[in-house]
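Single chain ahead, written as structure tokens, the form predicted alone.
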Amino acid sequence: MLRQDIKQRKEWQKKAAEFGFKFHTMHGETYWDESAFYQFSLNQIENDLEQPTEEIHQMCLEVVNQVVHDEEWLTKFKLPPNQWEFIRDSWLNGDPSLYSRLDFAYDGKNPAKLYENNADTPTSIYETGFWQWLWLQDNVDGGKLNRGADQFNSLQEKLVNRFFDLQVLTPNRTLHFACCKDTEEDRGTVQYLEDCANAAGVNCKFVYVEDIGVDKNGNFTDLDNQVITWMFKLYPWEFMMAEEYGQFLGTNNIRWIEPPWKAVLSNKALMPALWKMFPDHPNLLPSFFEDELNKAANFSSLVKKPLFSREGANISIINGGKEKTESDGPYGDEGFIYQATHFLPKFSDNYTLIGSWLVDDTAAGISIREDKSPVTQDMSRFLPHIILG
């Protein structure tokens, strides 16, 4: 695993505008960074990332099956009791999933260590599935990269195929796509997924989360008063369940992407649950609930994470009993988990996080984020990668 410098493509910003990549720079800061790339061997991809990704995903599904059948576990995950049946029914009915992303610390030598599972509302999918592949093609065609260079990236193809499968499972329904207003990155993510669904022949429609209403029968509706019967929402389940309209969840005929059972996997409580069920697994970090910190006595340093934290918010590191805040944010009232400290590897003074994507149950590609800070956040830079050797 190497970090290699490379010249940026001429006028790539113009090309980004042509392809609708509007958030390559945000708040005046670089988000898409093609001044360098990461190089992997095929063995590193297949054995150290792809295989563990699919294995851990299956382990996560075992956790879901454990949690939905046990009120003690549901309580530990701080899932609202009035939604337990909604979540459980979703799992027992086999509600299908579209995609998810596992975040790993990996240095190219030692086993990748799982940080968390972004199973509900993962972003950076456009950059992964389309834009970095276009970067590879341009640089190979331009002679800047070896013609033997490849990329671990079948994400777009698998997304299109998965939408085709989901349409067969959900016939004769319009798929509404939704995200919040004033979030250019989220809108770009949803637009890309809508394009993939259109390519699969799915009838699609967009609505902002803030514009969704409820009719007299308790059905969710869009601005045209069309009843929503199938929806992809880039909006977390824990937010939805806490909203005023949360009382209507599970009372109407609507299929969800991602399904309600993903509320278990997107919760940081997943990490200590995995550690309990699969102790000493080489790709897991020792992780603990707040009420079992006595089991963490042998660890001199712990990372404290809120159960519902996203984009690296509200992370603290505890060393020798002293807590240092690494990132601020709105989370924490719901409680915390504690993970053995395992810092991201550094390449050229950058902390590097690998996101490993799955479509349904199959590994589909990786994304790479960099930051000067050990905590990866929403503005951490995205860099492309290649496979060579």
The other form holds:
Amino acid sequence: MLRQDIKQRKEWQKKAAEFGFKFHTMHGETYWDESAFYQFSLNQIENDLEQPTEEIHQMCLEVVNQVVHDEEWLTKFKLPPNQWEFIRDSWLNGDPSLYSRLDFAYDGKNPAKLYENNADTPTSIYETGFWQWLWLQDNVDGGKLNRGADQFNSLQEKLVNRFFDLQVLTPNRTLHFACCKDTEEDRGTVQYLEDCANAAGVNCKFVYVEDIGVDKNGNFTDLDNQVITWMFKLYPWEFMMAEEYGQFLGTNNIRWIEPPWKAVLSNKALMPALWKMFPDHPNLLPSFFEDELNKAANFSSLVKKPLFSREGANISIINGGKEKTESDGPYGDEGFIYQATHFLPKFSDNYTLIGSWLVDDTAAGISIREDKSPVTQDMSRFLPHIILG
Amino acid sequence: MKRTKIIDLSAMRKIKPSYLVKPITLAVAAAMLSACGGGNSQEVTFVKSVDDCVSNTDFTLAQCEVAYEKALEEAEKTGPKYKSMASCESEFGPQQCLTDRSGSFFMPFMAGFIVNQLLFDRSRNYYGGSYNPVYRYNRPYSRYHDTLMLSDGTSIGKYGKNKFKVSKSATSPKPKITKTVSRGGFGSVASAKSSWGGGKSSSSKGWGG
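Output the form predicted in complex with its partner chain next; the form predicted alone has already been displayed.
What follows is the whole complex; the chain from before opens it.
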């Protein structure tokens, strides 16, 4: 695993505009960064990332199976009791999942360590599935990269195939895509998934989360008053369950992507639950609930993370009992978990995080985020990668 | 190869350069999707009965029976309805109408239904469309005399053939429309968190992670 500098493609910004990639630069700061790339060996990809990704996913499913059947666990996960049945039913039904992203700290030598599972509303999928694919293609075509260079990225192909399967499982329904207003990044992400669904022949429509309505029978509706029967929402389950229309969840006939049982996995309580069920697994970091802190006495340093949080918000580090805030944010009301401190590896001056994607239960590629700070946040830069050797 | 084999770039472009002609619907050239081509029309087969369906399409007997039942259901829901038997018969001919299930309307017998065989995946026994009922219009001297038409009055061609070109929407399922009594019951948590002045300073970043 190496970080290598490379010349940026001439006028790539123009190309980005052509393909509708609008958020490559935000607030004057680089988000898509092609001044460098990471190089992996096939062995690193297959043994250190692909295989553990699929294995951890299976372990996560075992956690879901344990949690949905046990009120004590559901309580530990701070899932709202009025939604337990909704979550459990979706699991027992086998409601299919589309995708998720596991975040790893990996340095190319030691086992990748799982930071968290973005199982409900993972983003940066367009940059991963399409834009970095195009970057490789252009650089190989332009003679800047070795012809034999590959990339761990079959995301787009797998998404299209998965949408085809989902349509078979959900026949004769229109798939409504939804995200919040005023976010270019989310709208871009949803548009990309819509393009993939369209390619699979799915009948698609779009509605903003804020525009969703309800009829007298509790059916959700779009702005054309069409009943929503199948929905992809880039909006966290824990928000939806807590909001006014949360009362209708489970009462109307809607298939959800991601399914409600993903609320168990996007929750940081997953980390101590995994550690409890699979102690000392090489890809896990020791993690604890607040009431298990006595077990963490051996660790000189712990990272404190809110149960519900997005994009690295509200993280602090505890060293010898002293807490230091690493990032601010609006989360933390529901409590925290504690993880043995394991810093991201550094390449040049950058802390590097690997996002490893799954489509259903198959590993489908990686994305790389870099930051000057050890906590990866929403403005961390996205870098492309190649496989060579 | 660990990456997507082919991506159809023309389908991924949001701004189409002028030298590019019409985009192709497919973004990924997956072989199994080769049945779905571009354009807005499709060829459908008109079938009159379950027997006709079995002998003139790739569908299995079981699938044809399902198709026939579904088309009848659809006819009940969306077929042309008349207040009197006389007005129905004046358009579809004598003894060509019946009362609907509620007993309050009159509607023409379904002459058959259309299927697009390309929407049928035999290996999965899955049909990705709807079975749209077809009626045979019969008013003497009308220019539509002996024309096959769909529930909404779209003519698909003269009676006597069994292959017709119709628009893609003719086999797509009809959405259900209702009356919305309120809106805005989702989105409040996100807006509360974004008014907090910390990390989420931008309007372009969203709620994913």
